[in-house]
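Just one chain follows, in the form predicted on its own, and it is written as structure tokens.
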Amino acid sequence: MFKYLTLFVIASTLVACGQSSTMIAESGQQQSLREMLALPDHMPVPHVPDFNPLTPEKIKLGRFLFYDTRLSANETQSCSSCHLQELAFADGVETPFGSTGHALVRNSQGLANVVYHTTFTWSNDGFLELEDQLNVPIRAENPIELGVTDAFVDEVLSRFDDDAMYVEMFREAFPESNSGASINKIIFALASFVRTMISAGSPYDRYLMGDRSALTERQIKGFQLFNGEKFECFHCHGGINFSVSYRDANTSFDTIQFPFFNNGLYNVDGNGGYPVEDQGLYDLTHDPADKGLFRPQNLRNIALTGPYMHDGSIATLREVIEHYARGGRLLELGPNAGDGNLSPLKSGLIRQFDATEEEIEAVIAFLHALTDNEFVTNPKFSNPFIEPQ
């Protein structure tokens, strides 16, 4: 009995530290948003910017655009090429290739619950809304992802203006505009669709909602370890979304955190260096102290979204836990050789500890309890161009 009471207290604290909307009376607008997103009671209403309010029409348009290869310059890729629903909208590879064959250096993140993050992408402290981030895969020239550069933008937009179905969807989504398709409209619609990707039906969620049979004994033990001072996972992966990069509709702007951490994944030069192709926040700020700083990802559906880390260089959840238990990764050979445990730039939260086999298995079991099978099969997130089976 004490064990279950302890877990309930931990779970309640985890929810409370990540959100406040269940403790604050929601406005009528927030209630409407809760209904539109079909949020269960334990999930907070997310932040949605005033300049792009959610509407069913924009969500519908965004879903079609997300799966349409005509959104890439050469019509070979869509957003869904790197974000597969069955993998919680990750892609299962270390790092993907763009539509023209350019090799990308960062692992494709899962998209579940990204609406709750404070910043977007692995290490950019300037992308504070999804609309900021979406411009990159669509428009960037180096590396090219969808490749809608200035040379191709008119051609791409004409594909949607020449399609009667899209003409109608753009008109319904943006009724005050008569100008047809535009990059801004595409981005606003895609952001609206991605914001609906709420994952809240895992065994962990069912436990929070009162189903005491939803977690196994091992998963309960794993959750206790996850939130304990030995494993210390919760310092970076706390709250209802398992990331301290968090906000919801009731988060005061002056309390928002913009966390980035160096977790000792590399120590190439003995001074905390990372591989030159991606040095984290340093690539934006050029501040040596920012080398290796990346945003902590949310852990929902984490068992489906491997391989792990910003570059996909760790294959399994076991290896992730072993990396943290060691206090940083040791690479003995190759151009990136170095001992991350000795990095002078590593976060003080990454401290070596002894983990038994039983403890590692328990934490892995708990992480599997964050898998939401309803989310990865929900038809409202599926490809609208394919008839449901």
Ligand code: HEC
Second form
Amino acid sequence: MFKYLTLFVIASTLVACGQSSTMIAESGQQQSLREMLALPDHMPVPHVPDFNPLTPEKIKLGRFLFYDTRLSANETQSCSSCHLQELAFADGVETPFGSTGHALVRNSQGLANVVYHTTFTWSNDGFLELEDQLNVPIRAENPIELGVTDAFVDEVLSRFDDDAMYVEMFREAFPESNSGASINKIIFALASFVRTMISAGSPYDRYLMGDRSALTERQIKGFQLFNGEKFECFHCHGGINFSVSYRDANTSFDTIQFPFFNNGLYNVDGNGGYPVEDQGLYDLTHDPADKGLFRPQNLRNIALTGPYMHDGSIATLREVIEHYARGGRLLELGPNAGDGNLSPLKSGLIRQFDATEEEIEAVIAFLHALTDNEFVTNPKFSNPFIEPQ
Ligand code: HEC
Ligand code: HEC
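Now the other one: the form predicted together with the named molecule, given that the block above is the form predicted on its own.
Next comes the full complex, and the chain you just saw is listed first.
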């Protein structure tokens, strides 16, 4: 298991990392990937593992599977039940329910630019490829999401093997195999589709590409505040993807960072404790110093993906910023009451600061400049079972 880092020295180097990678010469393979993904120049070519190269056929199969309720044991849910395109593939609720009604403790993540993260989910330092993570929604028993447990796996696979359209798509996506559908093939196809979900058409992107009128003055001011030493946002949400959990095709594995931070959301027991149902990385490592450690989320399309944080416990971007300005959240009532500002476990970067109303408005306006209307309406990512109007 890899050692995660909570030091902030790494953050400033990663800001450079996201921006310099386009200057590195791209291999022929990387150039064809850039073309396949229709990446604009300012976006680095993403990391795709050698064991699952991206092909149009796998992407197509993945798109059908993503929207197909036959991929849940009881045929009630698909990936898109919790990941909706119009919400940048989040779902708008604090925490969702799985296909059998099981309540999940975590908020559904938006899926824009997931491919640039070094680890997957809100807090897991062992999920280094999307293929590792995707077993969870499909196969997990506790809590159940799609519920394709051992008892149901043959039945679910036979639904695809009995459908001529899928037989053809599986054959085209995996020409080296003629054994029909399998969980591995499903995961490889879904990972391929999710890797194509790249958002690079927001006003912020147009600004980066040279259109100086793409951002309002207030948004530019907000961008400066976001990147300044008072607000400190960039230390954890830095670089082209607004997260220091960052990797692209040119990041050498030795230099990859695995950053997780406690941002002062809870302090239940005065010792920095988090609600028992989700204590972040601690639940995997059982090291008390890891309580409340989560991956800094990328902020692309953030205005669409609320409610916020790993448990959806902050409703609006204004409250998010107020939480940071306070140096941690104060919960006065309820079982999770406590003052995050006094947490001994919060990151040293979470410090109280005075923000004027105008400054808060500017940062909110900047975060809205990360909304990419092209991404949320792009037919490439839409439900293939619905005929376009
Ligand atoms: C019942 C709701 C639900 C369903 C169904 C579901 N997800 Fe998720 N998804 C979530 C939640 C909640 C998380 C955050 C999980 C965590 O942090 O442990 C998540 C996280 C993810 C991530 C990680 C994102 C990141 O930024 O690291 C990916 C990728 C993903 N889901 C893709 C899928 C795919 C593909 C499917 C279909 C096979 C799917 N999900 C089905 C709720 C769901
Ligand atoms: C010390 C690192 C750190 C700093 C500094 C920081 N963040 Fe975060 N941010 C995180 C982490 C970690 C999470 C996820 C925490 C959780 O879910 O418990 C997060 C979550 C968020 C979210 C919610 C994301 C989502 O999808 O729900 C927003 C919005 C956000 N941060 C914005 C900001 C802004 C704006 C600033 C500057 C005022 C900032 N952050 C400063 C680490 C940081």
